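Take a look at this one chain, the form predicted on its own, written out in structure tokens.
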Amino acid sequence: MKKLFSFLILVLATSSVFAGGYRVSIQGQKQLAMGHTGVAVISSAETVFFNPASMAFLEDKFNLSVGASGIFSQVKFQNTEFGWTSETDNPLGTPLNLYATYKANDWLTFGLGVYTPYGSRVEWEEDWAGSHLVNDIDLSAIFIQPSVSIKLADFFSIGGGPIYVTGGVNFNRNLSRSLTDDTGENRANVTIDASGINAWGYNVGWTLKPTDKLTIGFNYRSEITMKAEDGDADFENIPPSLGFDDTTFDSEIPLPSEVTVGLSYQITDKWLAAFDYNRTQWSAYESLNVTFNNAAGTSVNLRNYSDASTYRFGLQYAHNSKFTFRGGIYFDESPIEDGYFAPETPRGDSVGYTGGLTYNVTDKLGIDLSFLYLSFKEETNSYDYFVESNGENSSFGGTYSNSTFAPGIGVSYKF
């Protein structure tokens, strides 16, 4: 029975792919509207996230950007061979972001970023066909990022700083396809809960402006290891003969490192174009090992992710002193290999369509609007490594289709 729990803490993996498999990038309304480009775009305090080196090139002494987005997402599943159909009922997710910069002098600028890249929830229908893998997930994380930028020359700057992450997770699944309590009516299930999961990382970058029109940027974000220690595991409807009591667990997963390079070009006084290339080292996530502090022992959950790339394109049009319009598109590769397609991360390759605008209320205050529509490639795939109570692997699969819509609003202030 020990291997019966091989997927018990699989949900912790979702922190590396955002909210149940939707790797939605929402770290600022202005840059999101431009296809989430930003490593070489110098326009607001949002550069704290995209490339802190660029803070030194901001013209104003103080910059502030605050924003939030609503995430509306849905996943549909079907398996025509067995007649299985289901869909998620996902409550509204609300990622937040706050960025501020302060120019101490001509060559030194400080910044702070607070954002929630993994803050949403996924709920499948009760006792659906894949409930032995996952029923629901509730994941939250807050990133706090102080930064500093130093201008080494009129055309070149460096920057970076530490990243502190704090968050928690709650996850529920049934223990097997058929296990019930002694009445035969209630499915055996487990809920795990871990809060106060804290970790440290860092990011560094540089910005090069060889001409007034061309900007080139580089940013590296380190791998961050999230460790859940002494989390709670609550077992329900377990036959007494199995002898599984409530317990605690320990586990850890890597949030992979990533490199982003890009450029922006001021085509005319009104038009700005940008391109970013991002490479994420998902191969760091080979498996998830979970140690239960009771007779359940340690379970090993294979993931074997592959490194993946994202290509981002954005345009900005400064219509007049009041209105600036933005649009973009990005192509995001899935890191999930065939045979490892689990319903808590049901994502294939995706295309993100973005747009938005800024309305300048005054010279200092602006309102930023954005939207993202994320369309995922329909995937017919399976997870082939669920370990049944007899110790044999079983497969669960079908066709997944999903999409996400995320409108956002923010406020920018400078002086």
Contents of the next structure:
Amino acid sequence: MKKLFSFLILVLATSSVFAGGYRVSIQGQKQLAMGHTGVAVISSAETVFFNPASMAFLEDKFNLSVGASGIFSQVKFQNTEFGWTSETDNPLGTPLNLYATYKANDWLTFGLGVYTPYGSRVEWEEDWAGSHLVNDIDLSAIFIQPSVSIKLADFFSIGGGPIYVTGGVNFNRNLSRSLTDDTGENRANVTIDASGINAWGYNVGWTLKPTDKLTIGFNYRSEITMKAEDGDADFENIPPSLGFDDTTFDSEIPLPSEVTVGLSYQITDKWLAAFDYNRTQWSAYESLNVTFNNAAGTSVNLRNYSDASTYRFGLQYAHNSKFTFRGGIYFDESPIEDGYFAPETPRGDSVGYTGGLTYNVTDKLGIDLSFLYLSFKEETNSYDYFVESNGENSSFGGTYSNSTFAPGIGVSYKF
Amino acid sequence: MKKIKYIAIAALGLVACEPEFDNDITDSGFYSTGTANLDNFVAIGNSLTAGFADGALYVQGQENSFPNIMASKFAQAGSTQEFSQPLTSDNLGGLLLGGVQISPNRLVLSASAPGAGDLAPVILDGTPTTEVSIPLTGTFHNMGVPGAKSFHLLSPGYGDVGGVPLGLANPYYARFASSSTATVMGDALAQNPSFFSLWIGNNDVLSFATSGGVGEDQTGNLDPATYGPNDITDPTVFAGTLDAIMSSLNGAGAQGIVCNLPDVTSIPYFTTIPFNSIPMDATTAAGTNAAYAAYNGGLLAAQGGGFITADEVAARTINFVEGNNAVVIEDESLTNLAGLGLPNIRQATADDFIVLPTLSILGTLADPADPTSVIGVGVALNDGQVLTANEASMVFAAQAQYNATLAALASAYGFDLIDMRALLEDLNVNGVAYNGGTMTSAFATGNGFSLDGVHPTARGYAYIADQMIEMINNNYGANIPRIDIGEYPGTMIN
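Switch from the form predicted on its own to the form predicted together with the partner chain and give that structure.
Whole complex next, starting from this chain.
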């Protein structure tokens, strides 16, 4: 009973875990514990995400991994010139993942993955100093990926599969830094909401085992553009003279493509080391344009993200048949350029520290534990491209400080 | 299984572990008030101190009064004061006395239909709830009393609700005066202010100016009890009053800032309507001139009779041409030629100031049935609709003496003087650039002045507050956070 209770605490805990931008790097408890490496680690069904080509190298006929993390995240903001302070009260987010593989024969393996690699959930204090940029945002996307892997040779396999994405966004901000209704008390704001946004992409890779101990992997996940059409735009506290009625909106946001190359090396029977390099094509995110079908027109919000790299290192130590321990670290580059630092994704460069273990209850059943601690430097930056009603840009900035901790738990089953 | 429990506990522990700053601005000592003692800040003055805007005093305007904005920043710098204000009851702004409305609701810009774009000032609909006869209790750090002239601050009974209907007392002060015989300065001093702002004297010339000079210039009359509401206060009375006020503040050991008085002609009430705002084509101009031929001829006859000079004839001769033409106005300072059947009229010059309320009537027909009764052409603007050059010179003369007095007294008592005249002149001439725009004095569009054309918007008040904070930072070695004025509303729209 206690176990169940603890599990619920973790699952109900919510918020999102981030890499740069709105990428959430929690796609498997075992691999997260190893610094979220995995493109060249042949270990569990989690490879459906990390590199579906490796599925064919899994030894068991059936592998299942199910897991979740609870993300405890908070951001504080201050501006020394004007004495502004604010902090987020982020609801806890629970990225979930489910992976399964089935070995049809020696060279063919099928798999299925369900995971949530993108998301952002930030709630600032209502009407805070940056409320014209964001009051709160909840961006979510679930990826469903059926996969196939073919072992072309004992040392080489390929794999991949289509990705079906279903997602949604709910975003609220004030219309300007000062506009209110006619009482002067209530700030004019807009909420855009769209759910059931669907799109397709794909995930492909290859795995090479030149020696028994060395594995090399390559993985590519395609860019997926989430297009919201006829979403709901709810305008509140608008002076009636402006004529901003509730309406529909169109917008789109890219979920950028990601290339990963990496290797793992079985140092001894007990020790495995892994290194991954990710390159995320964030330059796809040039601008967030929201077109309202009323007098408000089109809101252009420049982003100008640049491509960003992540360097990941992981270690695994198989202590005995019952316990395996893991640890890792990664360096995550922010895609956000100076002057484009918007508080909806208030995160700069970070270092992730990870760890975890697997406890094998039986030969078939294991429990995976993981944690991630993200360390951010204080970031003093600004967003300089908010367009005021007079057509001029205003700047909003200050110093942001982040703290993120994400414990996770999973279950692995194989036979 | 214990491990799971431990991890859950660890997780909850880390939730409590918040992100931190190397130098957190909420830590005591990050900001400071320097040598200024801001623990008991009292703001003394008139409507400009109260936060009056859009022709009314309303809650949101009071929240954005310059003293209240300053106090919020003082609190960040360590002041222990909770700044209190005699808040009105609503955001409509009108006053009731015994249930009868005695002052109008505030103005807002409104379009004829949603999205129509034809924004114009209108009075906000609604029944106000601020009842003057129901007094507030407590002490109030914002002692700004809309309508107060300098000598009113020392006048017992100025807050007697019984005197309000008789015009002997002030309805705004009646709401929060400590007694029916209290004085504004008495109530202010009773709070033992450690720091004050004093901005008084505007109304000593402003009401004369906004009324188009219908009052009297009382220079030479030392008894303010005999003054009418639209009169100019004698500069000697002003000096004596201000000396008494500053002396008492000095005696109380208070530090403070004294504000001087802006030019009344740097505000949109007087600058919005150009003197030559009558466009005309050649045919209409010829017709108008024909209609004035008798008047012009009469002027020459008067000159021939030795009643007026050639210069006055030139000044009074009405002449319309194709293009923009000066408005026809009454001027009581002209030689009275009523005996010859000639009115005291002339065309305005750049030295005359046409007041804002004529905006909606200028160029319309005084008599809808009479096409020659165009106001400003066939019908002259009356005395109350124009601050003539002669009247304006009285205002300038008195104001210059007031400002000299304020500077001399502030210096004598060791108070800081902030040059509001220069600040508002700069706003009028150059505008004030801020993060995201430029604030100007342009009526309705400049966002610096509210729709009454006299009082600033919240953004304008925020600018004043920021300038005062800069002065305190400089003069008292303080480090008080500044104000991003773009956060504060400009012109109110509904």
